[in-house]
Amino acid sequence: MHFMLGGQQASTYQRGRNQLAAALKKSPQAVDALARFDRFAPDLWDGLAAVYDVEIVWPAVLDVIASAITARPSALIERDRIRQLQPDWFQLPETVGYVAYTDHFAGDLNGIENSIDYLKDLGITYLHLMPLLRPRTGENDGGYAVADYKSVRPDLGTIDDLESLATSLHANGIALTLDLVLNHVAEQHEWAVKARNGEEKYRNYFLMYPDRTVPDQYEATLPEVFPDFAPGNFTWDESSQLWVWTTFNSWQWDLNWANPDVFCEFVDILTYLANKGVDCFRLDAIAFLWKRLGTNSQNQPEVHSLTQGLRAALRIAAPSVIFKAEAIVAPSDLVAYLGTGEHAGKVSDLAYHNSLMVQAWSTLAIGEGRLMAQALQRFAPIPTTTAWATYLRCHDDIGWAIDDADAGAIGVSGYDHRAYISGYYGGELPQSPARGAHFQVNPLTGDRRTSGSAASLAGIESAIEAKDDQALDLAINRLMCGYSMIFGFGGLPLLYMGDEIGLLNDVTYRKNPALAGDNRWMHRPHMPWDVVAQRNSRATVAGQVFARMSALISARKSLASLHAATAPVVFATDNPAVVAFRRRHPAGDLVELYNVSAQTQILPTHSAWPLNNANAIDAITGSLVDLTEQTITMAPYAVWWLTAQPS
């Protein structure tokens, strides 16, 4: 045993191992699976013990794990073996992600399978398909109100189609990521239906109250996620005559993770989908899992114990599978989702770097990088076995999470800065080239989030409208400057569907009554394959952006220093309009310089340390850069990824 347990606990632990050994007695996986148990069972035990009566839940969890192991297909068993030999596969510079809605990208799952060549042409090795498990009918929060975790949305295909797609993706070197909504289910989910009908077992799956006494106590410290169209955190359910906890929408019922039956249900769901070929699960709304009176019920310590338990269960049953935490939280809380203290390296393998995204857009709006450097330098180190998932855009709005302390450190007001950049990207400022829209305006706090595609926020849409070629060149450079930061930071970069061809806002969503009230659909367009067909023509915006994005991806894959285990140092240079990322690596140092302004900038050569006083090569263009002079000059929105010229 790898850890110390008391007599009764040690007996329970050993009985669990014997239980697993007996269940796998005739399985060819028995030896490997028991070895994985010996490695990861302590993490599972500790995760469970922090939340539940572990001696009761232990045999139930191991029973689910045993069933999953015996059901795992032989091709995935072989994939497990390969991944165990290269556990850093998601940290490699060669790993590049793509995010898309199945129907908007290719119609259905078979269409995705027929589009694999396009993804390979772009250099994609990791595909995240947005929610595709069967949601409730009608409003469903873009698929995040799941009615059945073990079936696919009917118009997209079947669970067999999903398995076929995973097999084809694997054959082409592409990993598959799916969303797993942990915090809530649709009110039409079988568990909610049974709870509504009075089954006590399933009422304990949720947080249901006979009157407003307890809900009002919680509401005193709970924020509202969607104040415009889903105020409050509790909904009266007429059928059960009970108040139900509903953080996001009235038809999304929060789960009671204090109930160990819920944990076992999700181990079963995770292993079922893993056995269909899913490589990574995006753990949606993970910060909200644990409820605690007197707090905002986010980022509670139990969240990390639960994640550790789920991860350990998967490491035993399907060891090639990884987790990505969807935790859009304050920087001070974020690193914990990759593991700190006793959970270091034992929770999610990936986490979204929301701050990098916000700082990239902020920096491009104000044309200087001091705030970015201040904010990113404050991040605590992450476990070397984990990685940031970096992105410039996603399916969601942009919340302008600028910390007041960071803003104050460079002498500006956080409130005023947030107001400025939300106005800049939200279509308020006449001097701004951005074409975005405000989302969820909160008049009490002044908070205004932003919707809009990356290309439209970067100014491509307004330049095309004005038929201004110079503004268009500047906008494309601005877009690529932002994406270069995302690809050059390290971690696993995620390219949002259509950004590789400069796809603009799509306002046709307004014609659909089910979507018209949510302007995030403006940056969730359908893939225009007629435009994609122009990607090799430099005479088109799509062709120019695609060529630049392809070169960026190729450059990233060539640089060992972009392995996620190497942490970047971000700093503002002597010229605040130029931001530098520096990476020290045994295979060769990398200095990235970004002119984040619309003007030509001159900066001292020592900003390129440790490569100054030498000739360097820009890894993106292959051009030589002379660092022997006292100063260097960068064009507007220029990006240089500098490596030492080989002797």
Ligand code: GLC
Given for the second form:
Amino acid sequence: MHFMLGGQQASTYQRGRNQLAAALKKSPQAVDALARFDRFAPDLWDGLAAVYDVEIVWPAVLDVIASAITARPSALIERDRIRQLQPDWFQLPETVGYVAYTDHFAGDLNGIENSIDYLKDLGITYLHLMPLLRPRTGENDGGYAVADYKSVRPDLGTIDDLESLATSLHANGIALTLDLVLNHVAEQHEWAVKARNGEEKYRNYFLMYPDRTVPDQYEATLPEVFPDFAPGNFTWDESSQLWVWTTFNSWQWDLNWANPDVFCEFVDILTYLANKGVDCFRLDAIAFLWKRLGTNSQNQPEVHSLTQGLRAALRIAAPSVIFKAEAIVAPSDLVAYLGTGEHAGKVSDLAYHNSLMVQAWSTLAIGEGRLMAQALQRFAPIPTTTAWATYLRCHDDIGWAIDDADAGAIGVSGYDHRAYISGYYGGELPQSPARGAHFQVNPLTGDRRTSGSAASLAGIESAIEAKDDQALDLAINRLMCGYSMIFGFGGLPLLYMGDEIGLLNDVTYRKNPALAGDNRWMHRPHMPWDVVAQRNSRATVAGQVFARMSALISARKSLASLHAATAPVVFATDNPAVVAFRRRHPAGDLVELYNVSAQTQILPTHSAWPLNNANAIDAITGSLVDLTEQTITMAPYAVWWLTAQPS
Ligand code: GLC
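Now show me the form predicted in complex with alpha-D-glucopyranose (GLC), since the one above was the form predicted on its own.
Below: every chain and molecule of the assembly, starting with the one above.
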């Protein structure tokens, strides 16, 4: 550690420590908390010093931290102790995530408590409940327009219900993740109301301009996130007569993170929710936090300093808590969210691997894996204390983030490839079995994103409609091929609610005027518990998918080589239709082979190195695979997770 401060700064730093010591004087937590201060305060200081006048913000932040430590319930202090003994808990092969809307999955928070057995049955140990804090009324972007961070959406329950749910989840070995929407608040949030009413302090929480001069300067280089329903990045606010920065919808007001008060507010919110039992925060739209003229105002270096500061504050106040970055950005910008350079290992613990998700769908559309291998091989390594959050589907659309350079490296045009796969999944190509829809078509950039459930995108919906059993088998295999990549890559796999029973698109949202304009709701279905009740019957699609998903989860949990600290090597085998993930691990090597095509494929056995020349066992089905011949043959969409046969 090179942390050295001189003169005035050293004494400010030390005063902060004394301040914490004084606040905790009588607390049995004082010794541990001060040890955590000594360990993490340098990260906090550096994060703050990079963006603020640290001398001023330091005592204010420590004040919030001290109150949070004092308020931490004893059961969570015990949880902190256990997590600190196993800091890699989220990297373990045993950790499996599930993502659900509280109401769509189980009605309300009490309903979730009643669904714990179902989750345990499936092997889930990490539950992300989609936004559930009190949003604005009317349209609220699926809860991503928060009006109050300290209360729960009334129809879902109360803060006490949330706390009691967290306790039950913990008792059943399940960690709880909530969204922390930190780029913006709802225009009804009290900060926004006060800003609108002219309170200077709160005007400084937002980015507000008297005329178009500054907004137009920024607009020159800003992209649009929702060009269809929220064009532009600024909204005229009638009552204050000011232009407000609104990257997303007009009623989601971007916060001014250059203001240290905003930082302190969020330390307060984070620790408040952490003290209710939240284990992990999904940092929503984190890439957008810092604005810089002349840029696209995404991925700015300050974002990482701010995240480092927030994480260090939490490590001192609630050390079992981790962060998951939602940065849906270009591959070259992504690794920084897990920490590169001075921030290595000091920012988010998890980050969504949107590239893996895009490559999985892309490879299944074209039936060959060279582009996937090229794109994933180019990724820089991640800190060994972090993990990718891997997923095939989530509540959002799929943005086809295929890099032009990657496409060029295998001799295809990035633009043409993006046009092809968005057409393939967006329901445009007659030969495609996928049933999705375009989201936010941007004629200026040619960009078309895609909505649709995993099962519908994989072809299950069209096969059922056509009553074509063969196509249905193929579609289930295609879905499972994609999900196997997600479970086998290494990292924390996230199962999106309903995918375990192959739920199709749900278009009932169109009847609700508050949702009708946003087709992302087609892949946010309600859990049909009558179907779930039949999950053990192989006679239904739901039963078949459920059995396959359960087998995949069990296989994953049995493989030490899937610990996230081991990086996979992804490569195209000599047969371009078969992609391989190789994971070398002291507890035993794992070679995963994926036939991403709808045809039978033959490939040389040396692709399975270092397991060739012997028999291997497929960890998913338990079957023996003969690797002593020259070649191996894989059925359409076959997946093999090969391990050495025990001697
Ligand atoms: C994230 C969410 C998305 C939301 C946006 C704005 O990207 O996943 O659903 O629209 O942030 O909060």
